[in-house]
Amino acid sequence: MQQHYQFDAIVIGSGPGGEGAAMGLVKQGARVAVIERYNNVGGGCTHWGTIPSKALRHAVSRIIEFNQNPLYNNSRTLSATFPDILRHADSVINQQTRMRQGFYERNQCKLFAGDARFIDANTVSVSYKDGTQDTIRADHIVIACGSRPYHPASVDFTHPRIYDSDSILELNHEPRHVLIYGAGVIGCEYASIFRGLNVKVDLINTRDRLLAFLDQEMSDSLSYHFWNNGVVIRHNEEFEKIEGTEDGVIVHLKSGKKVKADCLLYANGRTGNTDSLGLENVGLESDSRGLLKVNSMYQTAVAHIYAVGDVIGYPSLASAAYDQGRIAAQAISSGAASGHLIEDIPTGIYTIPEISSVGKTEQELTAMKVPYEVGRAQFKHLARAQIAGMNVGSLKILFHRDTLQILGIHCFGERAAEIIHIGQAIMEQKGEGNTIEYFVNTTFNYPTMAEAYRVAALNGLNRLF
């Protein structure tokens, strides 16, 4: 029998954006309904994106670390298949799901496990797998339904050897050669994972360099590292046709080349999950990639309907989505949001080794005609890196020649996504506390990777005249 519910707020989606909004609202005393169509909470971040890919990466990087360590060279070489390491990812996903389920239960959020669709501007229907429906009414609604891999119509994703970044987690054979189409963050991360498992990798890049939004030196470091490890990168290529065969895939490129492999991972773009929401029933429209436009408080064109996370596009990061959800909750509860996303959001790219950055790149500062200087530290010169055998990598600090203010920090190497936060904390200080001199005047534990900041600061200050 159909039930009718009344709540203060409805949150569509239980990923980081939905969780941030739901928890923020509940703490202010709101009665919150959360609609999640998958059979577990956590969204794409927990089940298909951030968490599984990073768990896979961790397992692979530990295998590489073992095999490269001279201490173990006389013993057997460690190896694993993709299905082997998927089991490790599954255990992490289960832990994350249980923990997040606990958040909703403890805070008395009512979970509805079904598909959401707008009936009108304040009413949402929930359709269940058994064909039944409920309706929920609320004064405020937060759309946090996330995104999915983009599927061009000409590519047959039902073919058993053609995968996207979601379905690759169901890969159950052992490919010797993988083709990755799209060299964005997801494509580069999976190139690292497969190459680390000794699988041949062809990375097809539709642009002229890898991860063009990065500082060029970091992008070049990754390109060199891939090349040095045997990844074949094909720049400025687009597919004409993707042909699935009985035992693999042939990609026909517009340049006339053909590339054959055991399987293809198509990782070129994502689409917002808005097509089934019935947006036309509330007068909202998404763009060609299924994304919604919002203002600084994450309100859509309909004032009491908000949108957060991947469904609004840039920066499409789990960390930012959670903060966006909290800000939207604040706007709903108080009528305005005092918080806002920080200007310099750090990026972490979990290739092997990692890349992380915050602030401006050298290219941006040059274009802005800012007189900057560079301080560098090579990991191979740090005692901690030598002890751990983490000799690949570097830290680069960009700072103003005159004021010594930190303008950007870029790190390539193992643990980069952790190391970046030390610099971020100083860079975010107000007044005169955000200069490179902090790193020279403070004392670091020795030996640590953090000490790279002192080395880089001294190196930079030595360039001044």
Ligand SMILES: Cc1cc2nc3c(=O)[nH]c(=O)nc-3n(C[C@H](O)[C@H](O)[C@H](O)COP(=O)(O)OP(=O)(O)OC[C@H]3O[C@@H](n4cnc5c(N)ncnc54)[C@H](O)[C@@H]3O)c2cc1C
Given for the second form:
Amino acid sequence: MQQHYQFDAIVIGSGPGGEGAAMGLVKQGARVAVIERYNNVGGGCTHWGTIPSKALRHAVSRIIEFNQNPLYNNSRTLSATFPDILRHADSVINQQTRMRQGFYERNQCKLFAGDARFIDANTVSVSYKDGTQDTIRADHIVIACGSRPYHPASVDFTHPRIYDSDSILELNHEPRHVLIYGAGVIGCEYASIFRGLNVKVDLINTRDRLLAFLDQEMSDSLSYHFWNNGVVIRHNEEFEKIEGTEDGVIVHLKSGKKVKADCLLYANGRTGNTDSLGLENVGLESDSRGLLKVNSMYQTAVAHIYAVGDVIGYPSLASAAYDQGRIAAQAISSGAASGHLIEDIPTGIYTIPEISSVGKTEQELTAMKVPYEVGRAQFKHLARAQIAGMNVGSLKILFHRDTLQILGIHCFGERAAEIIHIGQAIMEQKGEGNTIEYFVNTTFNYPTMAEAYRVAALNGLNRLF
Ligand SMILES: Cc1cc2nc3c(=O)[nH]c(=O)nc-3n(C[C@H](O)[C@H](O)[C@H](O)COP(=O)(O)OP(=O)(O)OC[C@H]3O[C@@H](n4cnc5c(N)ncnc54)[C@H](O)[C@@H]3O)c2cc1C
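Counterpart to the form predicted alone, namely the form predicted in complex with this ligand:
Following is the full complex, with the preceding chain placed first.
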């Protein structure tokens, strides 16, 4: 029999955006219903996106380390297949799911395991797998339904050798050659994973360079390392036709070329999960990519309905989605949000080697006519990197040559996504605390990767005249 529930707030989706909103709201004493259509909490982040890809990448980079380091390998070679390393990802996904389920239980957040759809601006129906339905009414609603891989109509994703970034996690054969269409962050991360498993990789880029939003040196370094490791990159290409065959896939490019491989990972674009939400019943409309518009408090055009995470587009990161959820919860509880997302959100790209950046690139500063100077450190000159065998990598600090204010930090190499936070913390300081001089006036542990900041700062300050 259909039940009718009443709550203070409804959250649609249990990814980082939904979790941030739900936890923020319950901490303020609200009675919260969370609706999740997948059979576990955690969202795309835990089950198909961030967590599995990072766990796979970790397994591959440890295999590479083992094989390259004479300390371990003793002339033995470790090898693994994609299905082998998926088992490691599964165990991390299970730990994450259990932990997140615990958050909802401890905080008495009621979970509804079904598909949410608006009936009117304050009522949402939940459809369960057995065909039954309940309805929930609430004063406030947070849409945190995430996004999914974009599927062009002309590509047959039902073909057993054509994958997207979700279905690749079900790959159960051992491809010797993978074709990746789309060289954005996801495409580049999977290129590293497959190449690290000794699989031939062709990476088809629809743009003229890899990850064009990065500082050009970082993007060029990635291109070089891919090239050096045998990844074949084709820039400025678009597909004419994607043909699934019995034992693989042939991609016909508009330039006339044909590329054949054992399987295809299509990783070109994402779409917001708004099509089945019944937005028309509340007077909301998504754009052509399924995304919703919000203001700085994450309010949609309907004031008591909020949206956070991938469904609002940029930056489409788990890190930001969680903070957006908490800010929306604050706005709902207190009528306004005192918090806001930081302006310089760091980028962490888990390719092999890893890349991380915060702040402006050299190209942006040049276009803005900012008189900046550059300080550099090479990992190969750092004691800690030599000890750990992490010689590939560099750190670059961009700073204003008059005020010495840090304007951008770009790191390439193992642990870059962690190393960046040292510089980010200084960059975020107010007043005069955010200058490059911090790194020469402080004492860091030695030997550490943080020494890269001191070396880069001295290098940069020595360039001033
Ligand atoms: C391969 C890959 C790698 C990534 N790597 C990183 C990374 O390293 N770092 C990073 O910060 N970000 C990364 N991301 C991005 C990150 O995963 C997303 O930004 C993040 O998951 C967005 O969180 P969200 O809460 O908006 O949505 P999601 O995590 O997608 O959660 C949305 C949830 O809503 C549910 N849902 C949808 N519609 C309904 C409905 N109608 N009713 C009920 N439930 C519904 C879905 O089932 C899902 O569980 C990666 C993404 C991918 C695909």
